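Only one chain is shown below, in structure tokens, and it's the form predicted on its own.
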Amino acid sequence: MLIVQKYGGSSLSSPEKIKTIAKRIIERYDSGDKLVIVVSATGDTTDRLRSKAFNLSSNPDLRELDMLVSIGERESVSLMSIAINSIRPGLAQSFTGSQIGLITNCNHQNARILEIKGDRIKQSIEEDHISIIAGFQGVSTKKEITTLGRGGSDTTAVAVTAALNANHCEIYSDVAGVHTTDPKIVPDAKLIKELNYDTMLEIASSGAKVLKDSAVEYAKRLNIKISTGHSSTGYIGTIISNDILNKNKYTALVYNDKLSYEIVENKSLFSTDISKIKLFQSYENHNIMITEKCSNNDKQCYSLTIVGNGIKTNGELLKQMYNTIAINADIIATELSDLKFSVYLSKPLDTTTIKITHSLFF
């Protein structure tokens, strides 16, 4: 079977991290299978060499950002192949996305993808070598790089999946899968085991952090299974596909705390790139314009989103998050759809308030 991977930044935050997936990946492919690897830039690189470009500049190139940021993968494809390579020469091969042939639009910091030509991938496997893949990065029609924006190494797993017709795409992070809300803020949260992918997508879209929305797009538009897993373990605790039906009303809550707001007139909606307005609604005789969070000059954002089917039809469950919410919080704007019903905030959310909320629904 040929097999595409990817590994969060999380997963190879450390030398020692590094090592253990390098042994995992020889392990599975002395196994049979064929691999195709996509790595992240590892920890908190790409927020750093952000934060150097935002030092010198309020409002930086972002042509010029894209060529920095892009670094951090380069790293990261180099060190996992030296890690494989250290335990079986010369078995690792290690590419860009531009070597791959993985082209996009001209639109820098959120570029999307066109095509993936793949020839040296194909020709890598052929002579049964796997393949380490920079996520996250292509190169435009005019020959720039490109980044895809936050998450992109999820959508260049997938669309390489796609590119390569493999037969999955795993996807590893440092949790199992995708739960009823962030193991991190409520540790009894539930592991959910299957997802469809529009209940995926309403997750990841609100600021769920196992997936990347534009994945889970792309991986519906094409139908591409995607499991995800835990990365210093293997196991894979959630698979995603078109073939499942979610049983229960209420699936996730979701605390996204990377959004920013401002208060705006009507014409300076145009100004803004769409593509990154997650709310533009009239709230107590202003209107509010809510994005994801594009800079550290922005005024923070902060949502909790319950996700589920049918969630309009129980009103009086909802009051009580947004009544539980509002005890301690300074609400700014909400959103109700048939699919969730999100409040944003624009100061941070404590642990007790969401584990309340949780608590509410599962």
The other form holds:
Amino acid sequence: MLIVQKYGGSSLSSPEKIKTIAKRIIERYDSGDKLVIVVSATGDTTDRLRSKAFNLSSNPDLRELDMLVSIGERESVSLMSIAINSIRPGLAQSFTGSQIGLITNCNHQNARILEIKGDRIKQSIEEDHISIIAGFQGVSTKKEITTLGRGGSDTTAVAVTAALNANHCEIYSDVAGVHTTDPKIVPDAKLIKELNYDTMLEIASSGAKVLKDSAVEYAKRLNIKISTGHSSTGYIGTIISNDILNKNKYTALVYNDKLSYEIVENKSLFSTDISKIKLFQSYENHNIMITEKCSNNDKQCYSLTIVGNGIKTNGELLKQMYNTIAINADIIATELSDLKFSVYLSKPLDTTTIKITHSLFF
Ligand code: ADP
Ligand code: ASP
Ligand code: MG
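The form predicted together with aspartic acid (ASP) is what I want next, because the block you gave corresponds to the form predicted on its own; please supply it.
Next comes the full complex, this chain leading.
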């Protein structure tokens, strides 16, 4: 079978972790599978690279920012290949996004994949190598280096799976899979064994880092099953596909601390990257716009979202959620649909409030 595996930065943050994963990759190869590996930048490398740019300019040129942050994945592909080749010489071959022909549009920092030519990966597989591919990066139709938005290596993995017509896409991180909330905030969070694309898309776009929203959207469009698992054990905790019916009214509680807000004029809507806008609400004489956080100077805001199925039918519980949050926080906006209820806040929520809110639903 041809398997695409992706390892995220949290799983590559030390030489020991890289060596452990390298050994597991070789064991899987020895069991007879053909492997293509996508990796992210190690640990907090992308954040550190971004800070270097923001130390020089509050508004860095986006072409140059892409050139800078793409270094992170280039470092990790070579480190992973070196680790594999130190055990089995010549087995691994690293490639950048542009080397595999991952072509994107020209939207620097948030580019969309248009096509993956993939000839070099196919040749590498035929020659019995394991290809190690830099996630998150591509090359635009204008031949510039682009990146796919934060967490974009997940999208690379799904797109490579589609381009190679591979049998599986396995995404490994430092948690066993998708939980009812972030298990690092609420250790009692329960693992969700199966999810359909639409529910996972709501969870991802509400801000759960565990999978990037554009990766789920890509998987849904091309009907690619995603397995998410723990990088250190190889245990697969959650399967995401079309075949699963979401039976639960409440699926996950998502806390997002990567948002910013502004009171703006209506026309600001058209001068902002629309794909980054989460909410635009008009009140009597002002508008509030909530977007993904782009720079350190942005006025930060936060959201807590319950994702589910027909959640409006239990208004009582949603009121309890609102009241629990309102005791400790300044609510600046809310958003309600049949699939989610989001509360936006101007200050961070404390862990206890997130735990209490989680226990209301799960
Ligand atoms: P990687 O570096 O492997 O890409 P990420 O940090 O991007 O990993 O995503 C994994 C993280 O997602 C976990 O460490 C966890 O803190 C966070 N997370 C947020 N919400 C959830 C959730 N509902 N289920 C599992 N993990 C979650
Ligand atoms: N290294 C990139 C980021 O930190 C991409 C990724 O992790 O998937 O956003
Ligand atoms: Mg990630």
